[in-house]
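Next up: a single chain in structure tokens, the form predicted on its own.
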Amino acid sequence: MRANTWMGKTRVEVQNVPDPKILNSHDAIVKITSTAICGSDLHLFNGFIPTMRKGDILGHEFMGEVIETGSSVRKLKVGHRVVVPFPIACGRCGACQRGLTSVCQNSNPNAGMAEKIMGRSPSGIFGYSHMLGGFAGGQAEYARVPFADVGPIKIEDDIPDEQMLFLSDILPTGYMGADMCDIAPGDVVAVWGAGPVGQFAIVSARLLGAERVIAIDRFPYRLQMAKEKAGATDLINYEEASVLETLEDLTAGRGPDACIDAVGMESHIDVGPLHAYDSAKQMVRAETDRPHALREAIMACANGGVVSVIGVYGGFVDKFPMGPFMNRSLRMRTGQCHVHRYMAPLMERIRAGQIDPSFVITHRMSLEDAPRGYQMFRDKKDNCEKVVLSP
């Protein structure tokens, strides 16, 4: 079959690779139609998670057809459309009865190798690294699904692959952004990153009763589809304003209720001194991550508020603001998106009409134009904000 591959830094290729098996007695192997580049793939391309090797199969938002099942699987059926969470979950253990899914302590082979780096291992994942796996991803013609009978959700109806693929991901990582903010009525809830995962969070705040949403970004194609698409009530270029003076103007000097970090490990910021020496530390491995949209989020938000952190994180971060944090009583809430238990209530709020997730999309490719939709996506080429692959 063909398949995006890792190829090291920057370098993704499509190449033959051998078809996908069933290992195990709970798998299925989907036929895949539709499949997407997310924002995080741009942190193994740009060669920040560690434990990649040449050859990895790339993605973990993708869907299809079932055309082979294990002799234990009972739920799902050759021919069944369905769409696959990214994180790979047992169903089982105890993180799973409690619905952090992300967490299952049974689906990484690879466990020691993130408790060296993460104290505990969390699930694994689709296409990101050894550490969280060595699974095969999903931007190819075929994949092995463990745990079919528990991860993949069927789709009964018609409805176009584009409005439930990213139920894989990025609508309910979103979402989970916006549940984490514990929104009451009236609140201004401001948002880091407009990219696909910001956009669904600011939908998922205002569909959650947000009365104001802040969209902060420094590409204008994004902030105006945050307004027009997504529902933002105000817009912050950070490279024309101060996000902290705006946001101070815009609440009052209260700041807004709640926060949410969309954007991540590789956090940009307008030139200056702190971008420099994140950026620098961050070459040199002396520090993994760029933090400043969490740092600003945590200096914005109002005393006793919520940052809600969905933007991924590979390890540690320099210059983190414990004081405020602590002596504001905020708190924080975050992780991977525990995807299982939001997929079926978004899917039918999809079917219902209060949201089309198919309004992020601005490229459709054929599997054979992956790297050049890697390099348009990092670049922000043709204000390019989702791309999607057909197989």
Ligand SMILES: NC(=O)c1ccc[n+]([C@@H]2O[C@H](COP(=O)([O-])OP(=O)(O)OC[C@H]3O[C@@H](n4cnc5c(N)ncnc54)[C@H](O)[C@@H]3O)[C@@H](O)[C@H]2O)c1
Second form
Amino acid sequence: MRANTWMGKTRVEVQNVPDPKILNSHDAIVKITSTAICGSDLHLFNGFIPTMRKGDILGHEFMGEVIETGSSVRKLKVGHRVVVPFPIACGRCGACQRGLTSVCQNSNPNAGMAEKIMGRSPSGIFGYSHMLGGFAGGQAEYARVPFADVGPIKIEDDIPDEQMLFLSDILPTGYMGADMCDIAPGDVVAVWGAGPVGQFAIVSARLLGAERVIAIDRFPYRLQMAKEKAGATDLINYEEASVLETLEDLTAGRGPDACIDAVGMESHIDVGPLHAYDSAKQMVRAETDRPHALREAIMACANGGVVSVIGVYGGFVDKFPMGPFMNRSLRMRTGQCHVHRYMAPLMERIRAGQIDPSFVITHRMSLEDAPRGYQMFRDKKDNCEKVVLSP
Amino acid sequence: MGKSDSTSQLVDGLGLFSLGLGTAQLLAPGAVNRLVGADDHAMSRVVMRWLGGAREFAAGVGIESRRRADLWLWARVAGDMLDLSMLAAVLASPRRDPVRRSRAAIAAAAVVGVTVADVVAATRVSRNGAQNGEAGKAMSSVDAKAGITVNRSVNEVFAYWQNFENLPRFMAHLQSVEPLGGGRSRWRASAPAGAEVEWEAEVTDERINEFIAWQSVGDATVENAGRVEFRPAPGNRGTEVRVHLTYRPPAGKLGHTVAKLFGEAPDQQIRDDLRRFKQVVETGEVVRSEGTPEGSKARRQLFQRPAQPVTS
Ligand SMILES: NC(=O)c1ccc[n+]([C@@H]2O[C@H](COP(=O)([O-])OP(=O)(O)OC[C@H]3O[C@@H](n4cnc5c(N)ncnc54)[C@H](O)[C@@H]3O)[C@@H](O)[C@H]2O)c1
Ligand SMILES: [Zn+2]
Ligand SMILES: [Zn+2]
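Having looked at the form predicted on its own, could you now put up the form predicted together with this ligand?
The next block holds the full complex; its first chain is the one shown before.
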């Protein structure tokens, strides 16, 4: 089959690879109909996540049709149309039973590797490094899906792929970002990053009752989408205005009740006076996380508020404002999304017309064009917000 | 033993160096900036204070407190790279006067030295950590311990382990365990280069739903003993399982290969065995990925296939 593979830093290549086959009795093989490029893939592309190997198949947002099932699969049948959640979860361990599927205790065969870097292992993830399992990903014609009765959600009707695809990752992720904010009436929520994840965090914060939602980014087309499609009430272009001052002003000195970091480890740093920092930036880029948006979120947050981190971090951060965080009674909530628990309710919201997630799609390409898609999405060229690939 | 002592001295030294450099950067960033030849204006002082000082200080405290020292040491290595890059920026900058440059070069040389020392220490601590800090004794006796919580009742978990025939399903090196009656069993394990080791073992002590202890008998190539304990985890969290294994490989060539086999990160091996145990009891089988088609296995984690469908 054809598959998009990681071939080194900033290099992906569509190659011929063997077709997947069942390895465990709980597996299913899915023929992929739609797959997408995620902001998390950019961290792999840019070489920030350790333990990638040349030839690894990328991709963790995909859907398609079941064409084969292992001997222990009961619910899923050949012919079913499914969306597959990006974390792999067994459904039986203590974590899964508490709904924390992205920290499933059984789905990472390379847990020992993850422990070296993170202390304890999270779940396995499709196409996301060997430390997170070494699972082949879904930017391909076919994928093997472990624990087929636990993850994939069935689509009963012929609602188009584009409305359902993002149940695999970014819609639940944005939703969890807002959910973790425990939004109460009157709350003001600020969202750093107007990428696809940020857009869905904005949509969700509105759905969950936020009074105002402030989108922060530097790309006007992304900010415009946040306002016109996602429902942001206010916008801050951080290249034109100071984020902290504007938030201060918008909330009359209180600060946002909740701050969502939908940027992650490759935060862009624009603060002019931090000139000396800029010279270190190149190397910081190569070795550790750049938590600029996170620092800003902590500094901005209202006393007693929530900092909700859905942007991905890989290792260690410097200059973490622990003093402000502790002294002002802030809370931090975070995690790779526990996609499994949000899929069904969000599918209902899509069917009920409360959300049409397809608004983020700006580019549709063939799987063969994946390398171009990665470049374009990474460089935010051609007003690119989200790329969907068809095998 | 000597090697262990010098590792420990090296670790202490680096910890103190970290605390020292960290404190200097926190208290007198201007001086450090002038020393490395960076611009000594207010902003770079603030940056140096936070970026460099706080990190060095944190790494120093981490090493001294000895909790997972290997992690902190690797963080130090990463931190050194950052310092090096800052210095590289200073060195490369065309505006620098020669005096500043040579100062930066001296600092760079010092940091390069520290980086090398950090890498050495991190590698050693990681390795010793894996062997319970018993680097000197590793060849004569291997001692491994690990624990895991299984989301099943003590009854079920105990019963699964008590049936020794199940052990090869999750213990990576075992090929088979054959019951011989009367608490005795015959164990077969694979050794490197296709060799096989065999021995007989007997259960030496056992209390239902609490523990099982066993030991090799007669002239086993690898004298070994094991004990596994079961305890209900608090708040219906299943069963806590704790395992303690000891191997005493003999001298000679076979002993050496066997020691190598079992001695390679024994704690990691037994943790991986327990992970497979949990997978088997909770989900019915060992979880496999394309990169690790045989499931959790210490060696496999070092030698990954690319994450592409398996052909054979
Ligand atoms: N937690 C999860 O389960 C999960 C799931 C999917 C994605 N993610 C993560 O979410 C993050 C965003 O993903 P995406 O697909 O939207 O990516 P993206 O690259 O499209 O979006 C990131 C956005 O952040 C903006 N940004 C950069 N620096 C900023 C700053 N200092 N302040 C404000 N905005 C800034 C960029 O301009 C960009 O628009 C990534 O880190 C990704 O890995 C997490
Ligand atoms: Zn993703
Ligand atoms: Zn699980």
